[in-house]
Structure formats: structure tokens, C-alpha cells
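Here you get one chain, nothing else, as C-alpha cells; it is the form predicted alone.
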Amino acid sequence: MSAAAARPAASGSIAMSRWLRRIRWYLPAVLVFVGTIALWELVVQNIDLRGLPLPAPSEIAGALSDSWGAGRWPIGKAAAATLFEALGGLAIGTFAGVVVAGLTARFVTARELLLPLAIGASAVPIIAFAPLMNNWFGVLNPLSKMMIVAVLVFFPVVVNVTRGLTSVEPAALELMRSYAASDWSILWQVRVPNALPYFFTALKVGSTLALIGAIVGEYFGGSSDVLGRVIVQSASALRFDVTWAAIVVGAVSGIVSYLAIAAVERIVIPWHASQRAGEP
């Protein structure tokens, strides 16, 4: 066989090398869901558990098939309203939390003032903002939702970028400042790449404090299109297969969201050894 013609063949055998790298990393965890899936659905249907509201997956998919585009409670609509309170406050949290995280990084008095305010914040328990959020921006605003978010996710953005700003090599500074760099080209060339994976980090922990927060926020009023209401509502009514149904939609929306921004990050930083540690 010639060189050319061996060359299709091992590039061939090397990504089905790959792919079945890839079966055996993802088997185990596909095996443990179905299997708990199964299980769920062979109990709830075998064994009498009265008093225990816990419908059968089966009974799940049903309420969410059947109420996701109308009926009394649409969960296909109040998921995107949330969804849509959620990445509001995703934004906003952000986008704060690296200003503060930059002058904190930059003057150690912004640093002495701002870093209790974002502590204090952070271990204020969300049902006592939600209410004071809803007087403020107003019940039926979705702004009120977003800065419930914003509070949640402002924290973890603070402190994960902070450190990726200050905790730079000492020898790449002074690399740096050999070359008379400026303040600026240090902090454009070395600080903020430092930063990145931290960033992403507080990104993908504050991707699911965002659901958390927006569907903790629904609960204290306003629109009954929402996933926090219809969770509520449907309760109420002793409805547990559409309040499972929506409890799922929001499970899943977190895990989207989860993956997505960890598919920027493998596409914004795909040099630092985080992308490459574990890959099957």
C-alpha cells in the first residue's frame, strides 16, 4: 500500500479512536440516567405511595407534552419568560461584577470599600430581596426578577475575576515591565487573559444561580406566565405532574445554558489547560 493511500486510512482509524474514546466517557452517565429514569417509572407504577406527591416520568412527559403549548398553565411560554429574567440578570450581575472586580484589582481602596459590599450582598438570603425588588421595579416588571438575578450572580463574578486579575506571575509582569510596557498593555496583554478562565468559571456557576434566582423571585408574584408561578399554581392544585414538568424545563434550561457558555469558553480559550485536562 503507498504513503497516499495510507494516509485516509489511519486518519480513519484514528477518529474512530476518537469517537469510541468519546462512548466510553459519556456511556457510564448516559447508563445511570436511564437507569434511574426506569427505576423512578417502575416504582411510582408498582408500589403505593400515597401521601408522597411523585408522579411517574410517563405521567411527567405527558403533563409537559400537554400543557407546554396551552392549557391553563403554558409551560413552553413561561419558560421563555424566564429564561428571558434570567439571562437579564445574568447580564446585569456580570457586567457589575467585572467593573468592581476590575477596580478592585486596580486600587486597593476601591478594594477596601467594595469587596464587603459584594460579601455583604452575597450573604443576604434571596427571599429577603425578592420582595423588596418587586416594591422597587414593580411586580409585573421583569426587571424586578433580573436584580434578584443580578445580586445572585455579582458575587462569584467578583471574586473569580478579582483573582484572575491579581494572581498574574510575578516573572510575566516583569517580562512585561522590562520591555516598558504600559499599565494598560499589561492589563490587555497579561491580566486579562489570567482572567478568562476565571471568568468563565463565575460565568457557568452564575448560569445556574440565574434560574435559581429568577424562579425563586416568581414565587413572591407577578406574571402567572412564568415557570415560579406555574410551580406554585400548579401545586396549589395538586397538580404535581405539570409542577415536575416545570421544574424539568428549568433543570434543562440551567444545564443549556451551562453548556453553551462552556462551549465559548472552549472556543475563547482553547490554549489553557482546563480545555484540555479530561478530554476523552
Second form
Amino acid sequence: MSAAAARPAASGSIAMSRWLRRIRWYLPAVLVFVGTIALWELVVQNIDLRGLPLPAPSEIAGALSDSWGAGRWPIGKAAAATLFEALGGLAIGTFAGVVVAGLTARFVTARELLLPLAIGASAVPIIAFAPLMNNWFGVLNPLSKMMIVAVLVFFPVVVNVTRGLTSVEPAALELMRSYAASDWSILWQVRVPNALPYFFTALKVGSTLALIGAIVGEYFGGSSDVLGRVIVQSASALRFDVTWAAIVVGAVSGIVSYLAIAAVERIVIPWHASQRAGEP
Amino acid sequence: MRQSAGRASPTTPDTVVRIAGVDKTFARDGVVVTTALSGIDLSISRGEFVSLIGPSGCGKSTLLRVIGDLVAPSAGSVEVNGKPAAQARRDRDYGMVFQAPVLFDWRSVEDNVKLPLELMGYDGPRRTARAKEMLDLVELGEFLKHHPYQLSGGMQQRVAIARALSFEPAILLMDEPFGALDEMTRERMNQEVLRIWEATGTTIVFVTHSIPEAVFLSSRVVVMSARPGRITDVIDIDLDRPRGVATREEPRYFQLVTAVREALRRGGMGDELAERMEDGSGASIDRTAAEGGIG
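Right, and the form predicted in complex with the partner chain of this protein, after the form predicted alone?
After this comes the whole thing, all chains and molecules, with the earlier chain placed first.
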């Protein structure tokens, strides 16, 4: 009975020490971040940065709360629209990338044809195609931005997932062959699980690319209630506090999507080495 | 003690593996680059423990893969349980254990053992029962829910053995399964494999480059030599069973270790001679002889 009573207490203290470890892990980064903001505020308030239009963090925060839902640049609404484009494009690009990777992994001819192209294309500054996409899919249509994002995301997904599907231990394939396993079983039991860590790496890279693609796509024109237009228009109106507020919201959206993917990754592939080491 | 090499024993109802005239060459652009196996004849009876031993490049792993239909021979035939090897593979007659455990990190220990059972259509309760039974057999019953990365190398290899035996294959093919383990773990694993072999009565073909391991485990040791890979000797191991720590200290054990070592050396020597003869460089033989290199 005493043992049973002790167990919850013990697991409680384990949970506590885990939290302590986590705090210790994140504390330095949080301190550096808060310190930088404080220093920024101090410098802008006390030193005359003549000619350098840098709003203080407090002014940016003010602009953010003032124009979040109202005014000429409703940042909240704009962020939602941009995030919609980014995530839509991420979904389209990832889906297409996984399909093509599946084909290249399955068919050697497709691999020999497509993989060098994909690797080459991932070195091309694809964002340069943004004006064309605006032209093809309609500058006011969110789909035009989604397609820019999709093309941007597509290549890292193809390259990574193909590598994940094909870089299987030869002995694992021999083992499956000795069981007289079908190609389908080999795909689902060996290749797909093996590719999952590569897939999540691609998705994390893709989530960052998605916001870049959406915002830069918006620079080339489109509906005015999107982050890219808010940034361009507020900057040309010299309302740099609003510009900065929009940039902060864009940055936070990027970080949040990255963390969301990392959280899903933790749930889906807890067995992978990347999930077992490092951060406690 | 020693049988003449290269002659297949007659087929009996107890013959599990029958290899006749097997060659394996690897060619590039139609030109033979390597002769991995040449003129292999070998019969293995039910319940035998046969080791294939030889220097690296002698084709012992290739021979194992030819038996398991993972590599197709260039000539000759392989029959397992009276069927062609390809049919035997489709009938799931083979359990394979490699040098690496090849466990899947995304599956628990139990689920790794269940993988072949899933592929072979065992129902849920039977899968669970077999996995438990096999993991108990390799003394890992406590580790069902662990993941492979939480186990030591020796434990992982025991999971691989449990997995290979889970569906009661007719023959267990082991390719240097303990080659990556330290000497102490290896001796313990040898004992373990013998215990499992005696408990299950499975026929085992075991590739190794360790002479003590081959002698300790086997009922027969097949000695191979390289370039081209061929069988140069077959040595019966008549040590009493059950074998244990004391076996490794018996005079007979040392005699057999020496016999295998000499057979290996003869195979290697013959090989060097053959190569020189092929080159037609008789002079080099004379020179070596003059230097006392041969004989």
C-alpha cells in the first residue's frame, strides 16, 4: 500500500524535474530574446538615430494593437489571408511532391529522368516566377500565391521524400524478400516509415519557404488585405511602425507553423533518432 | 572425419537442402568479372547445423543467398524440401538472420517479431502468442514493449533470431550473425543459438569467419576457398552434445579447430598455386620454392 502511494509522488517529481530541465534548456534563448528587445527599446528611446527610421518595440506593439482589426491596414485579417495562401500552397506543393517522389522511387526510369531535374530546379530562384503565376492564375485570386508557394515547396519535398523512400538498408529489402513480401508490403512496411523523417524535414523547410513565397508573391500585386501588400503600402506611406508590426506577425506565423509541424513530427515518429536526442 | 569435397551426398527423405553444380558469376557488359561460386555440390539433412567458413571473398555469403533465393545461381540447381529455392521462398521456408539485426525502429520489439506473421496472414491472437513464445525462447519476454534502440547489440540480434523463428521456417539461414559482437557476447550467443537449435530442431546454415565458432556450433563445417569460391573440405564435428563451456576445453575440440584451420590453409595455398599456374608464371613458383615459401 505504501508502495502504491509512493508511485504517484515519484512520477510527480520526475515530471517536475523534466520541467526544470526544459526551463533550463529554453532559458538562455528566452533571456537573449528579451534582452535584445529591451536593448532595442532603450537605444531608440535614448539615442537620436537620425535618418534611420527605426520604431521602438513599444511603438510596433502599439501599431499592432491599433491596426489589428481596423484602419487602413487590418493586420489580423491580412495575416489570416496570407497564412491561408501559405498553408494552401504548402498542401498543394507537398501533395504533388509526395506523388512525384512515389513515382520516382517506384520506377527507375522516372527517377533517372526526374530526380536530376528536381535537384537542378531546387537551385533555381523559383520566386522569380511569381509575376508569371500572378498572370496565369489571376492576381487577385489567392490561388496565384498558392501556386508560387507550391512550386517553391515542391522541390525539397520531391528530393527528400525520394531519398527517404530509396535509402533503405539493403538487408531490410532482403529480409522482406525472404518473407516473399509483396512490393506493396515493402512500400508500406519499410519504405514509407523510412521516408517519414525525411518527409518532416522537407515539411519544416517547406513551412518557412511557404511564408516567404506567399509574402513575396503578394509584393507583385494582389488584394490589398494581405501581409505583403500591408508591408509594401505602409512602407511607402512611411508608417514603419505598421510595416514592422506586419513583419512581426509574419515571423510569428512562420515560427508557429514550424513548431506545429515539429509537434506533429514528435507524435508521428517518436522512434526516430532526431526525436530522442537533444532537447529534453 | 573428412569427407571428400565436391560430392553431393545421395538424397534421402531427410534432405532439406540439395545443391548441385552451382556456379555464380557476376558479369559486366557480358564479360565475367567475378566467379563467386564454382561447382558447388552440397546436401544438408533435416536438423543439421552446417557452418560455411572461408576467407572473405570465398562466396560463403553468396552461397547462403543462393540457398535462400536472394541471389540466382548462374548454373546448377538448388532444391529445398524437394522444391526449387524460389518456390521454397514463396512458401516461406526460410528464416533469415543477417550480421546487422535489421530491426525496424518504428516497431516495438514485439511488433518486430510480429512483422513476418502479419505478412503471412496469422490472426491477431496467434501473432501475439507466437511473439511472446519466441521472445521467451530468446529470454527477452520482459522486453516486449521496448523499442530496438533501447536494447544492446546482443539483445537486438536475439530479437532478430526470435523473428526469424516465429513462423517456424524449415531452415534458418544465418549470415555472420555475431560478427559485430564482442568475443564474450559472441560466446554467450553461441550457447544461446545451440539451446534454441536443440529446442526447435530447426535446420541451420550458418556463415562465419570464426573457426572456434564454427567448430563449437556445427554438426558439419564446410570449408571454402576464394577465387573462384568453392568447397575444399567438409569436416564432421563429432563433439558430444549438449555442448557447453567444458566443450571449448576438450582436446577433441582443439583437434577439430586445428583440422579446420589446416583445411582453410590448404584451400588458401591451393588457391595461390592455381593462380600462378593460370598466369603461366612457373618461374615465380620456382622462385618461391627456392625461397622456401612452399612446402
